[in-house]
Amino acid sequence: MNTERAKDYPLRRREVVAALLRDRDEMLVVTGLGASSWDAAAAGDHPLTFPLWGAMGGTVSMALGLALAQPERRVLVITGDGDALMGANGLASVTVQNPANLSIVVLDNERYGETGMQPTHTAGTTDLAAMAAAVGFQTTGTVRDQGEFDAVLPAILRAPGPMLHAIKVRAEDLPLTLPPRDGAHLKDRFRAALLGPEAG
């Protein structure tokens, strides 16, 4: 297991989601626990984006929820490494559903943030893409550096899919940018701004 790698990838991961999210006109978002959820609000707080707070594992499972209530909205989920590993059932029930309207984006910095900057199973031999093609995604990828990440990005955001791409970014500690922490209040806005105030 490769543990000093991580350090030293190109691609960051702040600049990363503020790429993926700086024309995301309507697309509805999900946001994995953690550093991935700091880094959308990072990019800017916004009433379509829902960040999970502690409910590792469960990011791919909610937004394929999402993605098949709302089938004429682009869904997409920026996660972590370690909780796309937690959540591997979530994968393969997304191919069983196959909605066109997802995809998935793991920030894969080969590190459990949130508790220390273990080292995750990706720091060895374990390869999400691979793991997704695996499991039936029929459109997937390890991007490691910017070239491969601006050949990719509008398939990210438009292509049909479900897609998934593991993003290799450096590990490295941030600043912290906490979306609103309510979970209540972010269900509520959340809703409102996807079915009008009414819905709220």
The other form holds:
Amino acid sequence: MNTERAKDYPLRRREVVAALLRDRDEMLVVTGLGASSWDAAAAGDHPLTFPLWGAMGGTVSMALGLALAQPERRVLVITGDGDALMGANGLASVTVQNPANLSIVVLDNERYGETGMQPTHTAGTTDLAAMAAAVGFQTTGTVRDQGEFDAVLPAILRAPGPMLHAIKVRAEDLPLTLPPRDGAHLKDRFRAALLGPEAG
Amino acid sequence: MNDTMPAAPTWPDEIFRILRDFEVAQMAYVPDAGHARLIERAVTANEVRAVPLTTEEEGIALLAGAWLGGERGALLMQSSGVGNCINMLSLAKTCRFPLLMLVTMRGQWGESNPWQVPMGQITEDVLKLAGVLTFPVDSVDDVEETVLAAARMAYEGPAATAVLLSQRLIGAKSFGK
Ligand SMILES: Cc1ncc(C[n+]2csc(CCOP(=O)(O)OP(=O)(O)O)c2C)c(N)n1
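We have the form predicted alone; now please give the form predicted in complex with the partner chain.
In what comes next, the whole complex appears, and the chain from above leads the way.
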């Protein structure tokens, strides 16, 4: 494993997430536990963001159920490499359903950030985009710098999926910005915003 | 020959009809022999989406997402799959997502594969510990009203529920003699 290289990756996760969510319109967003949820909160809490605080490994599967239920809406996953690896077999289930509206972004800092920055398998030779391609994703990519990110951002937000992009981001410990933590509240406000107040 | 063959069980069709009455739109599953008929119904019906999973905990998260998006789901698995779900059940409990699990039991009644026994013997207890309401059913006559009761409490609660379809009801699979 290479535990040095990610310290120098040029892309910064907070800026990446802010750009992903800047013109979010009607987009539905599910974020993985830990830093991804904090990044989304730092970009601005929103009722149509469901920030997980647990259920590690479940982010992609949860977004799949949502994408199938809401085929007219873009569904964006923002999660960490640790969460994506734990739920990696869920990627295969995505390709069986093949939802065109599902876009997965993995903020790959090659670390379990939340638990003390231990290296994940992507600090070794594991390649998340290649894993996604191997289970049948037609659109995958690894993004390493600002130019590549700017070029692929419109596709991440709008092109037909399902797709997975691993964004190599700097391994850094950032100040916590916490979204609401009551899961029942997060669920009810999401449903009310999406389906109308009586659905809450 | 034919007249000695047991008739194909109709309880899976009853379950399917109840799921349709409750407007279940996503039926997720990891296969079990006991669920073969219900899975076939899900796969061939136009009005529900069958979602094959690689592991059962995917289904807990999938159906939480479905509910966020306004759709109801049901999750089919055998009892060993319950063991794969434990941590993910915290999602249903913390957020109060409705959940209807239909679990075919192994390791419980006339089991001839000892590897099924450890998980089959603790299935109901671990579900209860994880905050899931359990509805064991032993006889064909009780399937319909049990699934109905569990579905009501799942979707109208909301609550996490599991119907445990006993091995006695399904018929134990035999290996060799
Ligand atoms: C099932 C389970 N195992 C372990 C943990 C502990 N844990 C919490 S966050 C986390 C790391 C998440 O890493 P990653 O998804 O890469 O996110 P990062 O913080 O690096 O962005 C771990 C291991 C947990 N919450 N649940």
